[in-house]
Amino acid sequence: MKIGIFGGTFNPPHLGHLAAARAAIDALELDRLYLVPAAIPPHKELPEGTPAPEHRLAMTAKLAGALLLPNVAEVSPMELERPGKSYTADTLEQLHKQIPGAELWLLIGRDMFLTLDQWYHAADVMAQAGICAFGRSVEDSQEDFAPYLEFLEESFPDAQVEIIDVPGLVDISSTRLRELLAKGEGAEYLHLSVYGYILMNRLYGTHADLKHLDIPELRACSYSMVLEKRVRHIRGTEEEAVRLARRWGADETMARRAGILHDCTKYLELEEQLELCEKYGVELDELEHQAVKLLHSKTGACIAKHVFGEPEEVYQAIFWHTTAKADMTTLEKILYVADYMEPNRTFEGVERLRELAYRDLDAALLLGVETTIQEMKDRRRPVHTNTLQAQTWLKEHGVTVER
């Protein structure tokens, strides 16, 4: 097995490193790769104002997990739990014990790489992993490497060293994009998700009012509180709401706002969901009580409302739209509609489900709502009430689905 380990004090992890993560794992065709935020980084103290260590964990792990690799890349926190300096030597030891026989490959930024026969136990660092070194700015390149590179091959015999280009190379250090965070700039250097988690915690200096984002922010906000791949379907989910609220002249703001957190709290655990209920006094059925999938709409329209202090409309649309109702208003009816067939969704009918919610916006709500009681009943699992509510409304009021 071939493993990168690429570590740092990753305070905040940005672009640059997503850059350098993915070029490596093609690069060494790696099939898995250490992010390891260091603890008490051997050559440099950590600035007055650092993270606590769980948030660096954390935004290390978002990450991670931007690569979209989940067999591949993941954050470890081996660093931050062992006590004292965090020394390469040490890691690289401790992964051998780990994984016996694995090949390990250090990744390294050209700073760093200049000053690698200074490091503790050098050769041992080198004895235990190849060394991949990138550039770290636009000005790097591959000749820059080459006089050190000579050196460690003097010194360093048995040295294995890789030099490899990062296509996309994202050119800033990490003080100066804190610099850039203490006076709410620098978003563009960071991945959605970690620009999201550092708002929502406050961190690096800045001062978001949750309670008035504009929508790149909460965009950042939502993303930061999901797993990577549901990514895809809530911005899907956002784009749907608009078009169909221009279609049916509901208010495109708020369907796009009802769009971007409409699964927020989607990977919350049933125990979680439950607090949460309990918080904003939500009224739960016995199902309910059972099934997590369906406390999410809830639970996320009592966070759209409480903590992004998003409107009444907002909060009811998303806090109906696993379910459904009777009597839905037409942005509840849109953001139902625009989660179950948003353009990643692939199940059979959904292209008959479309071509109806532009058509026939009633008629699309029930055949959704029909669709989900026929799963249900395949699976035999039992069907929420509100959805039997809602397809009884909606027949007695006249609406049916050709067949």
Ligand code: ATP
Second form
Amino acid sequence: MKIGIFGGTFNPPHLGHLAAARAAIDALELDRLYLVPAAIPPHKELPEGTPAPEHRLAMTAKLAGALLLPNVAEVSPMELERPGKSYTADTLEQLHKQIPGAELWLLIGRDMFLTLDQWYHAADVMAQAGICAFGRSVEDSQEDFAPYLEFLEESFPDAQVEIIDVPGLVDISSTRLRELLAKGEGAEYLHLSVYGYILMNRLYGTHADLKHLDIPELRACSYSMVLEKRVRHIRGTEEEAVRLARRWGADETMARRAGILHDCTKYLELEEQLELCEKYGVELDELEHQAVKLLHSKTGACIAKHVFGEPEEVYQAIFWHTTAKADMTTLEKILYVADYMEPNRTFEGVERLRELAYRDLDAALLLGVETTIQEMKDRRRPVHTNTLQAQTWLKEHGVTVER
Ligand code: ATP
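The block above covers the form predicted on its own; next, return the form predicted together with ligand ATP.
Expanding to the full complex; the earlier chain stays at the top.
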């Protein structure tokens, strides 16, 4: 098992880290990569205003998620959990104990690489792991590594060193980024979900008014609340909702914002969902008390309204996007249908739903509702009363789906 270890303060983790991590996974053909935020870095002081360790851990986890390799790239809290200075020699020793026989590779940017001989127990570090070094800016050419590489080979003849290229290298440091963030800039150097996390937690001197976010900021916040794998679907729903709004004369901005936020509480546990319902006074029936899948639309609506200041129309659209109900507004229908058939959906029959959605929105809604009812029946699961009421209402109002 070939394991990469990418340590840093990750204060905050940025796109430079992401590009380097991706390049190392590919170049070394790693089976796993641990991103390891340092508790107390041996080589530099954590600046004043550094967020709490759990924030750095959460942001680094989001960066690991951004690689979309859930079984390969993950954050490790091992240094944050270990008391005292975060020496790499100790981290490597701990990993060798935890995963006997693993081949370890330490990922380091050029600045840190050039100090390697001075690290705590440097010889030990190089005995325990191969060194994978890379440039941090376009000026860091392969030749720039040569003199130090030569010196290392003489001083530590057994060291194994690989210098790799980082495609799409991003010339930024966390220090510079902190300065930019404090001025309300720098978003372009952050993965969106990390940026959203920073905004939502008001880190690094940011002070976004969550109730008046523009679209990119709203996306960032929404994405920061979900797993990376859901982002494609959310983006697809946003775009589909806007197209449908254009087609059916609904408010495009509201459709967009509803699409962006519709799944923001998707990954909360049942307990957390129930707490939010209690907090915002959402009454639940018996089925909803047990079915976590039914709750995210209600809690998502509450977050949209109470945290992000969305209007009642957006609240209602998100609230009903899973079960549907009788007598829906155009915006509610649009979000329901967009969520069902956005471009990333692939189930059998989706093409028909797509075609119908632009020809007869009510028929598309009925088709979606009936598809859900059938699916629940097939799985011997109860159908929510609101879904059955949606079906009845549509049929009573003359809506049909040609079979
Ligand atoms: P700071 O500015 O606070 O010193 P940093 O941007 O150097 O932070 P760290 O978390 O300390 O970030 O760095 C962790 C590792 O990532 C180091 O090995 C560093 O060389 C490397 N690294 C940092 N920025 C980049 C970048 N833009 N491209 C490639 N590697 C980078």
